[in-house]
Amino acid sequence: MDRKLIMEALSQVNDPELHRSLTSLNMIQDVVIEGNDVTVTVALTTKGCPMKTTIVRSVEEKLQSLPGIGKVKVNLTEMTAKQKLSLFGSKPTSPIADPNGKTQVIAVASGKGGVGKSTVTVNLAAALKQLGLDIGILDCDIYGFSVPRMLGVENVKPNAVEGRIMPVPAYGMKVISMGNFVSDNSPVIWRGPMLGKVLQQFLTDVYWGEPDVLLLDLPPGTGDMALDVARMIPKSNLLVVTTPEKLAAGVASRAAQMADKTNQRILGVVENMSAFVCPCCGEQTAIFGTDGGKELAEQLNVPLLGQIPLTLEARSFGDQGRPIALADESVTAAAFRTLAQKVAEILRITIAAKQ
């Protein structure tokens, strides 16, 4: 066994919370080689790290895949205060809000509730992750949060290190929601001004790193949170979600008009629940009408980026805490993958223009 070979293998193991390799985070404290047996000491960001079992398993699996390897032992320790300070910094910053940062921010908005905005947010995020992008999800719906349940992390509390909150890992993505801080699905009863403070904390106190894309699941309408997002993240893009009904599309146009007044770029329109797909014969029925998304896109002079069908499996996946976009064979998954490819292409054009 060669130390260089061991370190190269460990450079392919990521911390599940920080989404960076153990070597780049300086978490590998020591490597001891005795014949073909290897002992690795990993320094956790905090002694009570909830993902330590995952880290140990990942290190063991990676090293055991090397040819000629013998026994693999993983010892755990904790980073020193100096190491934590070097990693996280002493002052909270928000690279997400930095106009010159690499992170593309997509605020997913709707004019009214019940159009599947959170479903689109979660599944678009999962589909973008499948394209190889580093993805974060910020649930901005403080009162009506649903992202944790859709991702199966509703009872997972975030870990804190040196005053920074670690996003909750879910399907390889970084997630933060008010739902991860309250117990027993308790209601949040706050006045409007508190929302801006929570958003500020979620942007600065959460250790996001610099993901390629951060998706914001906005509450419906044009209230305080939507205005705070436009103020704190001026580079954010808007994705408008509607259903085919004319009423829903008309209400959604208000959110888009607000984005225009706050100088946010509108990426396009997504028509959710465009048609119900029969689970028996596959026939599609437009139970909510037709052309609402198309007409809204034409009114706003933006593209209709996707039409997401309504299926029973999409509902069942959501109840199980799994994004339907990750299903192997599904018309809904295929629609989200197509949507993700279109969004990724638009974002690449934006990135190229900035460079």
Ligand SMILES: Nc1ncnc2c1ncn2[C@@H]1O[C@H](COP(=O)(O)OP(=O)(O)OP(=O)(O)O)[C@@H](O)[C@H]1O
Second form
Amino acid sequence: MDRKLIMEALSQVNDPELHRSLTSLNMIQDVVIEGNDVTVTVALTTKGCPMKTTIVRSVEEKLQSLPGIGKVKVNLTEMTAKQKLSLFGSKPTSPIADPNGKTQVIAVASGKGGVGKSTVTVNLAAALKQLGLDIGILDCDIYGFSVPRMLGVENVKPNAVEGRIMPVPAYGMKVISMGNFVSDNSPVIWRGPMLGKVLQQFLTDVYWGEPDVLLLDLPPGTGDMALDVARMIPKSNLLVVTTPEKLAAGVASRAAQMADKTNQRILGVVENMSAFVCPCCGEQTAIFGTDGGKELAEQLNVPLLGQIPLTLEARSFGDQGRPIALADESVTAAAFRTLAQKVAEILRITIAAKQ
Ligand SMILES: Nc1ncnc2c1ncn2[C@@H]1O[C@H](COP(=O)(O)OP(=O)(O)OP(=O)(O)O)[C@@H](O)[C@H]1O
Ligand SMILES: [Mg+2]
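Based on the form predicted on its own presented above, generate the structure block for the form predicted together with the ligand.
Expanding to the full complex; the earlier chain stays at the top.
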């Protein structure tokens, strides 16, 4: 056994909350090798860390998979105040809002309510995750949050470590929503200016790390929250969701005016609830009409990035807290996968253009 081999193996074990390797977090305090037996000392962020058994088990499993290894012992200790400070920083900053940070931000918006912003947000997120990207979801709908329910984490309360809020894990993604802080769906009754403060806190007090993509589920309309997002995350892009019926007058111009005002880039349009796909025979019926997405994309001079069919499974999966995008055989999942591919391509182009 040599130390390099052990450290290499430990670099593949992640802290379940911080989503970074134990080695990059400097959590491996000591490695003692006696013959083939190994004792590792892991420094936890806090002694009462609720994840400590998971960490111990992951370390044991990883090391025991090394050929020729003898006994593995894991000791736990706590980080020093200095270590914690270097890990979490003294002043919370948001790498997400940093214009030079690697995180690409997509705010999912629409001219009106109920068109499927939240559905598109969680499913696009899940499909991007499936492409191998590290994903965060910030539910900006403070009053009307629906992300936790759609991801089956409505009863999960976020943990706090050293004053930083840990995002709730869901399907390998990091999620934060007002819904994870209030009990039993009790209504949130704050006034407008409070909303900006909540967003600020969600950006700075939450330990996001640096996901590849952060998706924001905006509340309906072009209100205060959308402006706050643009102000606090100037690099955020907009993805506009619409339904296929003939455009309500002014929807496109409102979206365009808003992007103009905030200087945000519109990545493209997603048409949701396109033709209804019959679950029995697959026949398609254009219940809400056709071409709404195409028309909006043309008016905004941006690409139509996807058409998501209206299906029973989209709604029932959402109700069960599972993203339909992760289902194997499903027309809806296929549509979300195509959308994710296109969004990933566009974002890579942006990355390439910046370099
Ligand atoms: N493609 C689809 N097929 C079937 N049902 C869908 C589809 N997209 C969304 N829905 C359903 O429509 C309803 C509204 O969707 P969702 O909550 O995503 O809209 P929203 O735009 O986020 O609404 P709000 O403006 O209230 O935030 C939900 O019940 C959802 O399950
Ligand atoms: Mg919504």
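Because the structure is a prediction, the values reported are computed rather than measured. Numbering follows the first chain given and starts at 1. What we label the rigid core is the largest C-alpha set whose atoms superpose within 1.5 Å from one form to the other.
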{"item": "Core superposition between these two forms, C-alpha change of residue 289 at least 2 Å", "value": "no"}
